[in-house]
Structure formats: C-alpha cells, structure tokens
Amino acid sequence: MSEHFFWWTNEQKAIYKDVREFVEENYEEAEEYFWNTKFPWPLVKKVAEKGYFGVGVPKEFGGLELGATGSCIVAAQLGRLYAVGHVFTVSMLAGLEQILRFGTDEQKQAWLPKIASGEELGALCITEPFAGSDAANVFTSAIKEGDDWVLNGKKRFITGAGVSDRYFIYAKTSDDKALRKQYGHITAFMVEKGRPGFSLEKINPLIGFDNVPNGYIDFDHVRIPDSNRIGAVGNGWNVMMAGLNFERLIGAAVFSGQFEDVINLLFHFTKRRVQFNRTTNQFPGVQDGIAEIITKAKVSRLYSYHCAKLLDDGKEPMVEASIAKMINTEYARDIGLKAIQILGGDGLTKFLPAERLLREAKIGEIVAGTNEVQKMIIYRFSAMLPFYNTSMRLRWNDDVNAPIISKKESKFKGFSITDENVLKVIAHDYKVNPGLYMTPDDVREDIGGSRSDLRKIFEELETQGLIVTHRDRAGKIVLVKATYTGLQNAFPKVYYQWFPDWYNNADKF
C-alpha cells in the first residue's frame, strides 16, 4: 500500500514519506486519546507544527501548495490517527477551496495563512433541521443591515463543533421565489467563534466519531461584517458546489489509510490464530476475504488519486468525486464487516480497530452528501455526457438474419415521407426492438423528413390507432411505438417471425 503513483511530483512523494513517519511516531498517542475519549489537542498542534494543514494552500499564503493530490496523501495517513484525520479534513474543507476560488485578495490574505498554519480549526456548516440532502432548503437567514449582515438560525451535524474557531456557513439572503428557482437565494459566509449571539447548542453522540465533537450551533442575531461574505450575494450555491468535489474527495481519502492498518492487522492475527490444528490464514475462505479487502483498498486508493489528479489539472470531476466518495465509504463498510468476520469474536471487541472502521464507514456513507445522492449525481451528470450518448442502433442484418449494432443507413432511407412509410419504419423497429419505443429522431434518422412533418404523421397515426405515443409534461411526443393493428397494417405476419435453424418446422403453428 505504500507505493507512489507515477504522476506524483517529488514534493508529493516527499510529503507522503514524511507524513507516514509522523503517523508511525504518533499512532500510540492517538489511540490513548481514543480510549480516554478526549479531543487530541496536543496531537492536532503537532500536525499544525508540521505544516500539514497547509498542504492545499498556495505557498504565497504560507502553504505547501501540493494540491488535491497532496491533500489526499495527508488525509489518508492522518486518517490512521482516528480523530486527527477527521479534524484535519474538516478544517481544510471549511473554506479552503471556497476562498481560493471565490475569495477576494484581501480575504485570501486574511484567511489562507490561518488555514495553512493550523492555528485555528475550521468547521463546515451546511446541514440544518430543514436542510440535509436538500441542501438548498436553508432556513438560516442573513439580512443586510448597513455594512453588516445579521444571522439567525441553526446548523447541525457540524464536525468540529465547539473546538473550531471558524465556521463556513451558507445562509438564505432572499425569499424571492424566482431567485430560489435559480438557486440564487443563498450566500456563503465565514463566522468566527466568539461573536455575540453565536453559541454551541448541543454535542451529538454518534455511532462513530468517539472523540470527535459533532453538534448543533445557534445564530441569534449574530452580526458579521460584509468582509466575511465569500463570493457574491446569491452565489452561495455555486460556492457550495465548487467546494463539494474537493470535500467529497478528501472525505473519501481519509478512509484509505485505515484500510492499510486493517490489512496489517488481519495478516498479523490470522498467522497466530489456530483453529482445527492450523492457523486461520490457511483457510481458503479467510484468504479469499483478505484478498477482497486488499482489492477494495487498492481500487479505492487508485480512484481517489485519479480524481485528485483531475482536480489538480483544473477540471471539475463531479462524477469522479461522487464515485470516489461512494466507493471509499462503501468499501470501508464492506472491509469492516469482512474484517470482523475474519477476526471472529475478537473482531467484535473494541480492542481491535475493525469495528471502529465499520462504525466510521456508516458515518461516511451519510456525510458530505449521502451515497444515494452520489448515485443520483453520477447518473444525472453521466446521462448528459456525449461519451455515453453516442448513436447506437440495432438494425436487421439480412446476411446473418438477426439484429446487430450497426452504423449502416436504414433500408428505409430515401423513402417518401408518407403515413404508410413512417408506419413501416416504426413497425420494422418492433422486429428489431420488440420491447422498445422509438424516438422521433430515431424515425427521422431511418427515413428522413422534417420534424414538423413527422410530428403531424405521428398524430395522424395515433388518431387511427396505428401507433401509441409517449408525451412529456408539455404534451410533446417523445416516443412512438406501433400498436398490434399498426403491425398488421405495415407488414404481413410472416415478416415478424423468426426461428433458429435448429427449430423443428413440425412444431410451428
């Protein structure tokens, strides 16, 4: 698991070596904080002294400028220090990407050095009582009064609540319905701890995050200057979306270092656990389970750094970031379950870190957008990509007497555009794709003609009961298919028949 990737720079390779050594030196101390259920302040300060909080910050602001790849490297290794990994990732996510993209020069000078130094921790605040996966449904409001903004509302499920000094929040700045439809009702702000009216309301005991505070915060007429606004008024949705790719990637990467430790644990344990007069690592089922874990660990790591490279190259890998977040957290759950099973009863105890990974994974599947949301993003954005929407048509090939994927022109190309010929095209498609409709463009590709002429013919054929149509909400015809009567009118029954050569003619009827 310690190999470099060929696209890493020498600086990225160096930080990888450095942070691994740091983790090895401080692993035991992190475990002590875990068992004592104490926030690891001394260890967090060590991380700050090493400059790791600045891994994604440009050098001109005191950072290491190692990009998303460097951020993944550090997050993955610090994730092995339990609470430290989560604190590190959340603190970076609380404004780094957003300020880099949308901050003014003055804001970058004010905030980025603080992020880089780790002198104060940050928290990201999106979720509210009314806004979870529906992130646009924020109720926390920000009203402009002179040169200030006044915040009222609540945020919840805030990792680092209380211990953080800065809170990156999204608030509603307009009730205009037209703006809301365009997601123009949200604005991003940075809020410092200690402002009058800003308070911690509750700490959540979660399934995991044993010594990582997660809680509710309350804004009661909290006044902040306009200089704390990040991005234009009403542009908060774009600020949020710009930060989410980075957030999901780093939130995913923090799990991969833990995979390494679980694999080491399993090799150590199964070489020493004897059942039925042999060590358990000799059982094929145990070997298979460990092999699955290694496979998932390597795949998740590879995909995370692939996504990081895309970000570093200036791209917007929304699909890839969602995939990275989804597979890393789901793999973490699967690895945790499999590891516990291999460890048997010992895996159920908290003395071994397998159960811890399982609990953390369940949090990971929900935070930074549930995995259901990630799948929705993956589907919707992939559906818009030309890569997945190239023309692919099944056409009947007389030479092999079967439908095959073909780029050849339809045999109806050049036919006159009449009701009869259009019906033949649609009926012929039944022979090729009996369970599918045709789009109007499919028909047009096969026979030609204008869209308006075809639409009139579709309406006429529908009136005659020869085809059925599927229409969108506006009533526009988007799909057509021949009815049984339409099939009969277009071609004789034998046209649609097909039997393999081995079929006995005597059995036909």
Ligand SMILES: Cc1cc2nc3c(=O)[nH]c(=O)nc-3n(C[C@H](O)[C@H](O)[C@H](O)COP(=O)(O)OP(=O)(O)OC[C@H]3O[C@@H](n4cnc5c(N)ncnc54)[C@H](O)[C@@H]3O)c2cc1C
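Numbering follows the first chain given and starts at 1. In this text, rigid core is short for the largest set of C-alphas that superpose within 1.5 Å between two forms. Given the structure is predicted, the values throughout are model-derived calculations rather than measurements. Compared with the form predicted in complex with the named molecule:
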The other form holds:
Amino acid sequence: MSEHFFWWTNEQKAIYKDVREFVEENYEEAEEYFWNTKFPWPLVKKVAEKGYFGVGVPKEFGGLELGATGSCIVAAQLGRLYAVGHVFTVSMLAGLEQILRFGTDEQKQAWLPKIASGEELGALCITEPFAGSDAANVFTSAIKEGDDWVLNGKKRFITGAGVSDRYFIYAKTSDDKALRKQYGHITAFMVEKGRPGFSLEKINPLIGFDNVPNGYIDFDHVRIPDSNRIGAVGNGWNVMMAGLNFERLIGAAVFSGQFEDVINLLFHFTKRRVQFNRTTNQFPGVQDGIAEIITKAKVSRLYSYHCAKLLDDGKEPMVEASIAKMINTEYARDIGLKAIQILGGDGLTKFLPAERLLREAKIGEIVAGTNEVQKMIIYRFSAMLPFYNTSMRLRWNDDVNAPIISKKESKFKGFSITDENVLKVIAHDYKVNPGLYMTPDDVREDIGGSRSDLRKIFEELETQGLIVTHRDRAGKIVLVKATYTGLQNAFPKVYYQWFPDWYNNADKF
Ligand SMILES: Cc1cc2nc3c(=O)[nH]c(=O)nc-3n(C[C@H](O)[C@H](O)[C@H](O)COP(=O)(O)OP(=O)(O)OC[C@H]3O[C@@H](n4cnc5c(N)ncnc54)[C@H](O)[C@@H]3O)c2cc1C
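Alt. form predicted in complex with the named molecule, vs. the form predicted alone above:
Now the complete complex, all chains and molecules, led by this one.
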C-alpha cells in the first residue's frame, strides 16, 4: 500500500512516520488501559509531550501547523490506541477550528496554546436532552448580567466529560422567534471546569467507549466573563457549522488506522487457522471478505484525505465532510461485521479487536450527526450545486423520430406568447416526457416571454381547465402540465402517437 498521498507535504509525511512509531511503541499499554477500564492519563500525557494535540494549531500558538491533513494523519494512528484516539480528536474539536475562525486575538493567545500543549483536555458540548439531531433547539440559556453571562441548562452525551478542563458550549441567547428562524439565537462560549455551579451529572454506560468517559453536564447559574464568548452574540450557529466539517472529518478518520490493524489481523489469523485440512485463507469466501475489507479501507482513507485537502485549501467541504463521516462509519460497521465472520467464534471475543471495531462503528454512525442527517446534508447541499443542475432536457428529434437529450433550441422559439402557443409548448412536452411536469423556466426556455406574462397565461389556462399547476407553500406556480382536454385542444391525437417500425398497422386503432 502506498502509505503517503502525493499531495502530502514533507512535514505531513514525517509526522505520519513519527506517530506510527509512537503508536507501535504504546499499543500494548493502551490495551492494558482498555482491559482495566481505566482512563489512559499517562498515555494522554505522552501524546501531549509529543506535541500531537497541536497538529492543527498554527506555529505561532505553539502548534505544528499541519492542517486538517496532519490532524487526520494523527487521528487515524491514535485511533489504534482506542481511548486515546477519541480523547485526542474531541479535545481538538472543542475549540480549535472555532477559535481560529471566530476568536479574537486575545482568545487565540489564551486558548490555542492550551489546545496545542494538551495539558488540558477539551470537550465539545452541542447535544442536550431535548436537542439531538435538531441541534439548533438548545434549551441551555446564557443571559447577560453586567459584563458576565449566566448559564443554565444541561448538555449530554459529552465525550471527555469530567476528564476535560475546557468545555466548548452552545447556548441560547435569545427567544426571539424571528431570530430563531435565521438561527440567530445561539452563541458559543468556552466554560472552564471549576466554575461555581458547573457540575458533572452522569457518566453513560455505553455499547463502546469502554474507557472513555461520556456523560451529562449541568449548568446551574454558572457565571462566565464575556471574554469567554467565541464569536458574536447570535453567531453560534455559524461557529458550530464551521467546526462541524472538521469534526466530521477527524471523527471519521479515527477509524482508518483501526482498519489497517484488522486487515493485518485477518491475514495473520487466516494463514494459521486450519479447517477441512486447509488454512481458512484458502476459502474463496474468506478471500472475498478480506478483499472487500481492503477495498473499503482504501476508499474511505482516500476520501478522508481528499476532504482534508479541501479544508486545507480553504474550501467549505460540507458535502465531502458528510460523505467522509458517513462512509468511514458505515464501512467500519461493515468491516467489523465481516472481520468477525472471517474470524469465526474468536472474532466475537474481546481478545481480538474486531468486535471492538463493530461497537465503535455503531457509535460512529450516530455521533457528530447521525448518518441520516449526513444524507440530508449531502442531498440538500448537492441539490443546490450548479454541477448537478445542468439542463437535461429531452427534445423531439424529427430525424430519428424519438426524444433525445439535446441542447438545441425548441421548435417553438420565436412563437408569439399567446395562450394557444403556451398550451402547445406544454402539450408538446407530454409527447416528449409523458409523465413529467414542466417548470415555468422550462416553458420560458422553449418559447421565451417574461415570467410575469407566462404566469398570467398559466393562470388563464388553468381556469379554462387546459393545464394543471403545482404550487409551493407561498402559492407560487412551480410546475405545470397539460390536462387531457388541454392535450386534445393543442394537437390532433396523431401528434402524440408513436409506434415502432415492427408494429403491425392492422393492430393499430
Ligand atoms: C458515544 C457518543 C458520544 C457523543 N459525543 C458527543 C459530544 O462529545 N458532544 C456532543 O455535543 N454530542 C455528542 N454525542 C451526541 C450525538 O451527536 C447525538 O447522539 C446525535 O447527534 C444524535 O442525536 P440523538 O441521540 O438525540 O438522536 P435523535 O436526534 O433523537 O435521533 C433519533 C433518530 O431519528 C433520526 N432523525 C432525527 N432527525 C432526523 C431527520 N431530520 N431526518 C431523518 N432522520 C432523523 C436520527 O437519524 C436517529 O435515527 C455523542 C453521542 C454518543 C452516543
């Protein structure tokens, strides 16, 4: 396998080698914490000493400045150290991208060196008991009192709860309905452990995250200074969104090192397990399964680094980050399941890391926005992209007597804009696309005219029962089609008929 991608810088290649060696040296120790269900503080300190927490932090604030690509490289390797990978990612996600983009110079000076040093861990706090996928529906409130803010509310499912010192939270700063509609009711804050009224409520027993604390936190009249506000009042949604692309990418990348370990394990194991007098790697089904795992591991790794490059190039890869998150976690689930199947009963034991991957994958499919939410983002943002919205109009081609996707002008172009001609355009579209409506712009493209003139004609034709309109919630006409009466009025029946050459004339009626 080519371990580096050609666009990585020499520094990124160097950290890959460095962190890989670190992981190899510390793998056994991480396993001991896993087996003892202990938070791996000494290992976290070692990660901090190596400077890995600063991989995405600019050099001027004590970091390594290796961007999203460097962060992915480190996350993917530290993910092999189980709890360490989770803590590393969440600590960076709890402020790095948000402060870099929205923090003041003072805030950058105050927080970024702390993130880089890893002396204090961070937690990202979006989710609440009543606000999960609908992350804008926060109930935790922040009310301004003098120069301070007073926080009340709860956050839940917070990774690193308790062990973290910094909590990056989003709170409601307005109940104004108009602001709420524009997502202008949320503000971002940093809250430090130790503030009076700030407490840990619960630690969740989970399907995975065996030695990673995840829980509820409570704010009871917690007072913080205005200098802990990140970004403008009411700009929290944008701060959250800015952080989320990075979060989804890094959270997903954490699986890719584990995929490598599982592939190594499968080759090792199946060359040594004998059934029916053959090593199991000789069974075609086992080979297929391993090939499928390798394919998924490679595809997800490539896609993650593609997305990281976009981030490093200053793009907003909303769709790509969602895809990276979705495929990494779905592939992690598939790889976990397939690996267990190949390993047989041994795969179901905790002695081998396959069952662990499956459990973590299920968490991955839910955290940082469920995969259903990712699909919603992928669909909605792609639907707006010009790239996917080039015209695909079918037009009737008289030479071949069939509809063909064409960029040619409509035969109605230049006709006068009358009720009769507009009806002809719409009826002709039935001949070409019998099951589809036309948009008003399709009609306009075919015959010309102004939008308002066409709207009036549509309304008139509708009143006469010659066309049907489909309207949006505001009552605006968004689609039109001819009624059967409209079709009869526009052209004789023969206009719509079409038979293949082989069809017997005697059978026509
Ligand atoms: C182990 C773990 C760690 C976590 N770490 C953190 C953390 O550090 N910080 C943090 O803030 N949060 C964290 N979370 C919370 C996580 O981000 C949420 O659990 C997640 O966003 C889903 O919210 P929910 O659990 O309330 O599910 P819900 O939002 O109640 O969703 C329930 C179901 O409804 C579906 N659904 C909801 N809305 C839609 C829709 N519009 N369209 C289609 N389907 C929909 C969902 O896909 C899901 O299947 C963590 C969660 C877990 C389990």
